[in-house]
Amino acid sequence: MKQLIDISKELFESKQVGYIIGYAEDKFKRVKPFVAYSSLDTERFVFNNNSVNNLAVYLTRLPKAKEGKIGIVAKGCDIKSIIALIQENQIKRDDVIIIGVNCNSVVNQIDEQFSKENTAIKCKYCQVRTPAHYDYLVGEIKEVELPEDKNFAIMQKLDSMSAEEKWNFWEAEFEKCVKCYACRQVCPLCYCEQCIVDKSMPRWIDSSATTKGNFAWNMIRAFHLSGRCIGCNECERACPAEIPLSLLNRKMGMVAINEFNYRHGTDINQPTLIGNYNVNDKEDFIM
C-alpha cells in the first residue's frame, strides 16, 4: 500500500516518530505485526484482508519512543482500543500519531483465502470501518460481503435459558480451559502490571486448570472487561481451547449499552462507564 509506506516514511524524515507499530507480511507470506525503526523499515509494510491482529496491545507493552512519537497502523476496532487506553489514561493522545486505515473486513482463517465464508464474525456488526479518530487516513471502503452473525443466534439461545442451564452451558466451556492466559496476554485493556491471577499472597484464583480455578478466571476477567471491552475479539482468536470468549464481553457490552447508553472506546473525551457517576443512570438493577 503506497500511501502508507509514503506517510510511514514522511513521518521518519520529519522526526515525528521514534518507530511505527505496522504489519508486515514473513517469509512465508502471513502477515504479522511489524515494529518500523526507520524510514527504510516502512518498505515492509502492508495492509490487507490479514490484517488481523490488535496492534494497540503494543502501546502498553513496548517502551516509548526515545525520541519523537509513537506510530500505529490501526483499523477502526483497533482505534477504539486506543481511544480505551487514552480514556483509561493508560496513553497519552499527544504521545501517538494513529495512521487509520479504511477497513474491508479481515479474515477468520488466516492461513485460509479471504471470501465471505472467511470473515470474522465481528465484521459482521462492525461500525467503523472508517475509523472514527485518527491523524491520517489510507485506503478505499469497498463492498464486501459479510458473514451471518451466528453468535447472535447463540447469544439469544442463552437469554432463553434458565439460571441452570446458562451454569452448566458456561461450565462446560470453561473446563475446557488450559490456563494459558492467551486471552488476557493479547487483549489491549488486560495491562495492569500484576494480574490478579498471579498474586499469591492471599491467592485469589487457583492458578492451576481445575473447575474451580477455570470459572473464576474467566468470570473475573470477564466482569473486569464489563463496560471496557471494544469487541476486537482477539481473545476469542487466541484461545486454544476455543472457548466463545466473544459470548460473554459482547453480552457485557450490551448491558452497558442497554442500561447506560455506553459505547466504550468511541469518544475520547467521554470518561469511562465504571470511573463516572451519573445520578440520571437507572438504579433497578441493584438488589
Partner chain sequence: MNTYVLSKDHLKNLALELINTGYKVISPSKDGRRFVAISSADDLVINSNLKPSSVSMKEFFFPKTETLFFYKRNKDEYDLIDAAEVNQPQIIFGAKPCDTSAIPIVSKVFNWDYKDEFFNKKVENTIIVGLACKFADENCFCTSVGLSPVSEKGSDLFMIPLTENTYACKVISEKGKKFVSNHSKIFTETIDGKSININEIKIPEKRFESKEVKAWLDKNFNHKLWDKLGENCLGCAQCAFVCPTCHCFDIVDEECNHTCGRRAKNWDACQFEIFTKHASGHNPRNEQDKRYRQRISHKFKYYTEKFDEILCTGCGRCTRGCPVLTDIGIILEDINQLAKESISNN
The other form holds:
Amino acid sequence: MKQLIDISKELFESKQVGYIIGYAEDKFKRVKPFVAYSSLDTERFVFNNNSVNNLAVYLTRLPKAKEGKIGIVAKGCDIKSIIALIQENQIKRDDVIIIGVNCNSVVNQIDEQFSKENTAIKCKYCQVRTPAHYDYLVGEIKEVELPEDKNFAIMQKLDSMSAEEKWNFWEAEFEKCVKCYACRQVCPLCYCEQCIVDKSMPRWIDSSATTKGNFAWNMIRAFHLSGRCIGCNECERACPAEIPLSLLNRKMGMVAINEFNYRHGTDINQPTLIGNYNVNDKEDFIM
Amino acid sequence: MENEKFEPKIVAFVCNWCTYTGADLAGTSRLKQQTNARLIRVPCTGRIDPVFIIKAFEKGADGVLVSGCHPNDCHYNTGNFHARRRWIFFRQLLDFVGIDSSRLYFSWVSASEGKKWVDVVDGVINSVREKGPFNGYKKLNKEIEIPVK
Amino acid sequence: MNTYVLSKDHLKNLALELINTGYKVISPSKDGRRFVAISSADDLVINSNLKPSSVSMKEFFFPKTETLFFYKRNKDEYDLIDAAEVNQPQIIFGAKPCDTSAIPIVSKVFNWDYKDEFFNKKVENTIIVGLACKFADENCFCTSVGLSPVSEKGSDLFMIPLTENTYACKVISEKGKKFVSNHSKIFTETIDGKSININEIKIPEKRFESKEVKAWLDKNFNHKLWDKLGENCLGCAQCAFVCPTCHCFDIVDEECNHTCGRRAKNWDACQFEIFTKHASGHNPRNEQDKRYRQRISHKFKYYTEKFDEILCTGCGRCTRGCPVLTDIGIILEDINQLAKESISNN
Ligand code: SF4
Ligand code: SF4
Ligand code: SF4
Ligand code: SF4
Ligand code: SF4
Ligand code: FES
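Got the form predicted alone; could you also share the form predicted together with the partner chain?
Time for the whole complex; same chain goes first.
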C-alpha cells in the first residue's frame, strides 16, 4: 500500500496527473472506486482481494483531467481493457499513467469473506497476475489457491444440448432480465455514445423487458462484445437478475481464440479483430 | 394445423450490386423458382447488422438467407470481408443460445449467376421445409400478441 | 383483531389449498434473488433470517412490462382492444416490512391525479402476509425511515416467529380478516396478541434523522457532495430497478406486426441519461451528479412534500447490488452530518 500511495503522491507532486482513479474503503471497510484529486486524497488508496471493480470503465465516463494525465490503478486483467480501449482508439496511451498492481486474486461475492471458494473464476486462468503492461508496478505476488471453475461444467452441458434445450435454458435466464442495462454501464468496452438499444427510430431492440426483447438485447450485446470482451466479468457481477452473462462472453471469447487465435487487449499495437479482416478468413459455411 | 403442409417463411438479405441483380437476372431469364423467400435489398453485405437477422427470426422467419458479392467483387471493396468475419461469430452465438445456425444460410451470388441464385434459394427453401418451423419465437411472441378469446 | 398460531405445516397446507383454488402464490425464491409464483407448496420459503431478495416484489403490482391495451388496424381506423383483465387473486408470503410498506407508499402516487387501475386492481386482488425480520445488516436502515423489523404497514396479515416451527399470525386489515374467515380450517388456534415476545427481534439503531436530511436537501440543491457522488455512480439504474419504491415508467408502442400492436408500460429510471433528454437534444439532467441528486431528493424531499411519505423503506437493496457500492445509508448519514454542522455553524 505504501508503494502505491508513494507513487501516487509523486505523480501529483510532479504535476503529471490531474486525477488518479483507484480504490478506497468506505466506513464499513468495503472497497469501492475512488478518485483522488490531490496528494492528500491518495492516502485513502487501498488494494486488496476486494478490489474487484474494473476501473477502466471510468476512463471513458469521467471528463478529461483539467491538466495532466489520468492515473489509474489497475490489475492485470483491468489493464487488458485499458489496452483494448487504446487499440480501439478510445484513449491514447499518452493520456494515461497505469499503476499496475501485482494481484493475488479477487473475491467473487463482495459481501462474503475472500476464500478459495469465494474467488472469481476468471482468476483461475489469469496469466497477468503480474501485469504485462504498465508504467509503474506495485505490490507483491503471493501464492494463491485457485477456485473451482464451476462454469466449465455448465459450458460443457450446454454444448451437448440440442438447440431446443439450449433455447429453453436461455429462455429461463433471459426471462429474468429487467432491462436495466447495468451490464452495459459497468462494461469498460460499452462506451458507445448511443447504444443500439436506446435507438428508437427505428427501434431494433424492444425496450420492453419481454423475454423476446431480452433475447435480442442479450444476444446483441454479446455480439458487440465478440472478440472484444476481455473477461473482467463486471457485467455478470452487476446484473441484478444474476443472469450468467459470462457464459455468453466466454463462448464468444473461445471463438476468437479457436478461429483466429486472437486475444483482445494483449498488445497495444495489434489491429483489432472485429474491425479488420483477412482475405483468407474461413468461409466453409458460405455457399 | 398439424395436418396442414408446412410452408417455410424465408427472409433473404441480399446486396444491391451482386445478388439482387443476380436474382433479377433469374427473373428476366424466366428461371423457375419457389416463392417462399422475401427479398430485402441492402447496399452491401457489410450493411447487414446481425440485429436484422434477429428481427427476421422474431417476426416469424423459419430461415434466413444472407447473400452478396463474391470475395474481391464487393462494390465497396471490403464490405463482404468485414461481414464474413462477423458471421463467424454470429453463427456460433446463435447456436449457443439455441437458434440452430443451420437455419441461417450464406451465399455469394454474382450479378451474372441467375442460375446459382435459383439453386441457392430452392435449396434453402427445401432444407428449411425439411427442418420444420422455428418455434422459439412463436412462443415468445404470445406475450405481446392480442389474446384470442 | 385476532392473532392465530400457525405451524409450518399449516402454512404449507394453506399454500397448497390456495394453489389448487387458483391463487397465484408468491414466495421468496429458493436462491433468495427474487419473489416468484410457486407451483408447489414445497417451494414456499418462510424465513425471518433471510437477506432481502436482490430484486423487490414490486413486479407483482407494477410489472417490468405491462400491456395497457392492444391496437388493431381496421381499414383506415384503429380498434383498441383492452388488455386481458387480471383477476387472479394473489397472495404474497415471506415479505419483510421493508417490502410490504412499499405498497401503501407508492399507492399514493398511483392514486394522485389519476387512478392507475392496473396497479390498484392488483393490490385489491392481493393478500400480503408480512413477516417480521431478523436479518438487519449494515445496509439496512428501516428504523431511520419510520419503519422497523416488526412494522405491519402494508400487511393484511403479519407473522412473527414464536418457535422454530410456529408463527403468530396477526390479522391487520379487513381484507386479512375476510381471508382468515374463508380459511377457518387453517386458522383455528388463537393466542393473545399482547403475549407475543418480540424482544428477541433485534431492532437496528437509527442511523439518521430523515427530517434533518430533508431540511438539508431543501437548501442544498447545489453542493459539492453531489459532484462526488456523481463521479462514482455509473448510471446503471440497478438501484432503481431493484428498489421496492421506485416507480417511474415509460410508455411505448410496440408493433406485433404491421396491422396490430400494443401500448406498454415499462420500468424506467431517473439514473439513465436519456430519461430526461428532450427531443431538442437538451438534457436538464445532463450529468450523473444531477441524476443522483434526483434519486435522493425524490425519495427524501419531493415525495415527502407531496405525499407525506418517505419514498424509501430502508431495505438496502440498492446498496447491496450497486456495482460501485454507492451506499445510500452512508450518504444519508453524511447528509445528516452536514445538516448538523450547518445548524451549529449558524
Ligand atoms: S451493447 Fe453494443 S451498442 Fe450498446 S453500448 Fe455496448 S457495444 Fe455499444
Ligand atoms: S462484456 Fe462483461 S466481461 Fe466483457 S469486458 Fe464487458 S463487463 Fe467485462
Ligand atoms: S444487467 Fe442483467 S437484468 Fe440488467 S439489462 Fe443486463 S442482463 Fe438484463
Ligand atoms: S446502482 Fe449504483 S452505479 Fe448504478 S445507478 Fe445506482 S448508484 Fe449508480
Ligand atoms: S432506495 Fe434503496 S434502501 Fe430505499 S427502498 Fe429503494 S432499494 Fe431500498
Ligand atoms: S456490395 Fe455486394 S457484398 Fe458489398
